[in-house]
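Here's a solo chain for you in structure tokens, the form predicted alone.
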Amino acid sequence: MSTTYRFSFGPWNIHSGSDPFGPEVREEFSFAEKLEFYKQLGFDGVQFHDDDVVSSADDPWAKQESDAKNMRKLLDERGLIAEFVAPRLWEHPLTIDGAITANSPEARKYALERSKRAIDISQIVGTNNIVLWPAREGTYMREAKDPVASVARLVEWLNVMLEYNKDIRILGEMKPNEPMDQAYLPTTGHFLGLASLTIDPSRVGTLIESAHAILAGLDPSDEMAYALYQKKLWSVHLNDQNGLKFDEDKSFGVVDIRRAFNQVWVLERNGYGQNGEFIGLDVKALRTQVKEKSTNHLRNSHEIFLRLVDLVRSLDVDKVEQLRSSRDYEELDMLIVNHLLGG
């Protein structure tokens, strides 16, 4: 059966251009001009962290309830759904050293409080799934924490998290650095492991981002593929990424389009987004484009995801699992590139 695809990116897509060398290039679009663009570019979902729904995360509750409710009434204005809320914990001045895995107890229980008013966000906004970045869940040298201790502290915010709303899902998303030297689960493989040790592991997955599996050392198709088979893939975030360095977020498939058609591949062919996925972009406008064109990156990693459908389901498999069973990887190699330039 044949998906129909839903797209989502979040606010965080269209920006101001700045990066850690340099400072904004562009006038930022406020939020409400930000939600405009998302029909128009063919998108239905967004996502969101906390403080994207909500003013500040410090804020009483009451001030964060009222924004929340402010907010889902502009998505339901637009016929736009939320697809999942992250808690930013990796910018607050006392998340510098980590949030969950932080040396500092004050820190932890800011970390855990924050988190379960992102769950209460969520619930205004019309989502249950909850994603984890684990950005500073790491170290900038080994010996600054405990690490046994340290994976003991992530399974414990699980369970606190599952505890808190039986609803809920979460989501994680690993990467292996930046902005920490290395972090304690860098690939999906860690995080499933981590999961299977929580109080409710049916309700622990994952999303997965091109980019981090490719800073790993992994191909990003491999990564999905390990989770679909576990039913775990719960979201994507398709981009691209030139080697092995700083996290790039390039549009999908610009780098290698033969290891993004791959990615498509193992989605499409195993009934991903049938069950209501998303395809998820976080993918970022290069610096040197002009606010009016700041938009484009969307625009044609959506165009390129969609054409590579296309070749997906036009591939000749039939052929594909001949050359398979002949192990004729030669002649196999020749059919997907003479498919991806046409021939």
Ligand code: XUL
Second form
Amino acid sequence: MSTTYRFSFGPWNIHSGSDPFGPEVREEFSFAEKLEFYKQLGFDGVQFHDDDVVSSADDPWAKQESDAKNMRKLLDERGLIAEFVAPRLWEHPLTIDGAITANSPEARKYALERSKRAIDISQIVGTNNIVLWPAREGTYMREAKDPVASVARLVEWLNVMLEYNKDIRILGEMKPNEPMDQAYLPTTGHFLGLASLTIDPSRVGTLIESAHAILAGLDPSDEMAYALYQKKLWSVHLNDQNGLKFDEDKSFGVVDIRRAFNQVWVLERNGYGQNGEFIGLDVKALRTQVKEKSTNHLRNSHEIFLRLVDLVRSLDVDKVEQLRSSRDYEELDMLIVNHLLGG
Ligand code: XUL
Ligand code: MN
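Could you present the same protein in the form predicted in complex with ligand XUL, rather than the form predicted alone shown above?
Every chain and every other molecule in the complex is listed next, the one we just looked at coming first.
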């Protein structure tokens, strides 16, 4: 059965181009304008941080609830689906040194309360998927926190969330560095190891981002395979990354088309998307783009993904098997490269 893929992105993927070294270079589209791009560009799913849904995660609950209900209405009117809600635990003055693993009990309490509200928000916008990107759950210098206590605090956070709402599932999105020097759970394997220690491992899975795997020196398609085998690949953030530097969030496939092909291959051949999983694209427009062309990275990533699906479907699998059996990997190299070059 061939999968009909559904695509998603987050409102942060259409942005004004500021970076740590320079201010905005184009005017921000309003949220209402961003929503109109979804269907136009071929997307059905919206990924949210809690404060993408509500105007402030520190507002009284009554205000957040009404904001979330309004958002649900906007989505329903446009035939859009909320894919996940992620508590944005890394921007608040209380969480400068981390949220879940902060040394400050006040910061940890804030993280728990805010995360529970993010779950409440998810229920209103219509998704049970909660994404945890543990942005500041690590250190800038090794001695800053107790590493064993930090791991325990991450498990405790998972347990509190799983206990708080029995319908949700938690998708860990792991990244080895940035903003921190060292993250406590740098890879999917680290996170899924901890998942098994929680009160309900069946509700803890993963979202794998290509660039994050590459930053950890790993191959994204192998990372995806590892999670797929465990039936724990519940979302992806496809993008690309030119080596070990800052998290570039380049358009999918623009750096290494063969690496992108292999991701599509592992997803397609293992039925990813057949249980409603989205193809999420966590891509950023280049800072050099003008406003009118600052959604092309989404259009391009979507198109590159679909073209790679065609290539995966038309690959001569019998030939691949034959070359695997005869251990003729030079010929296999050529088969793949020829296929990608259209020859
Ligand atoms: C950070 C990252 C985030 C998460 C959602 O590198 O990828 O955008 O995907 O918080
Ligand atoms: Mn991401």
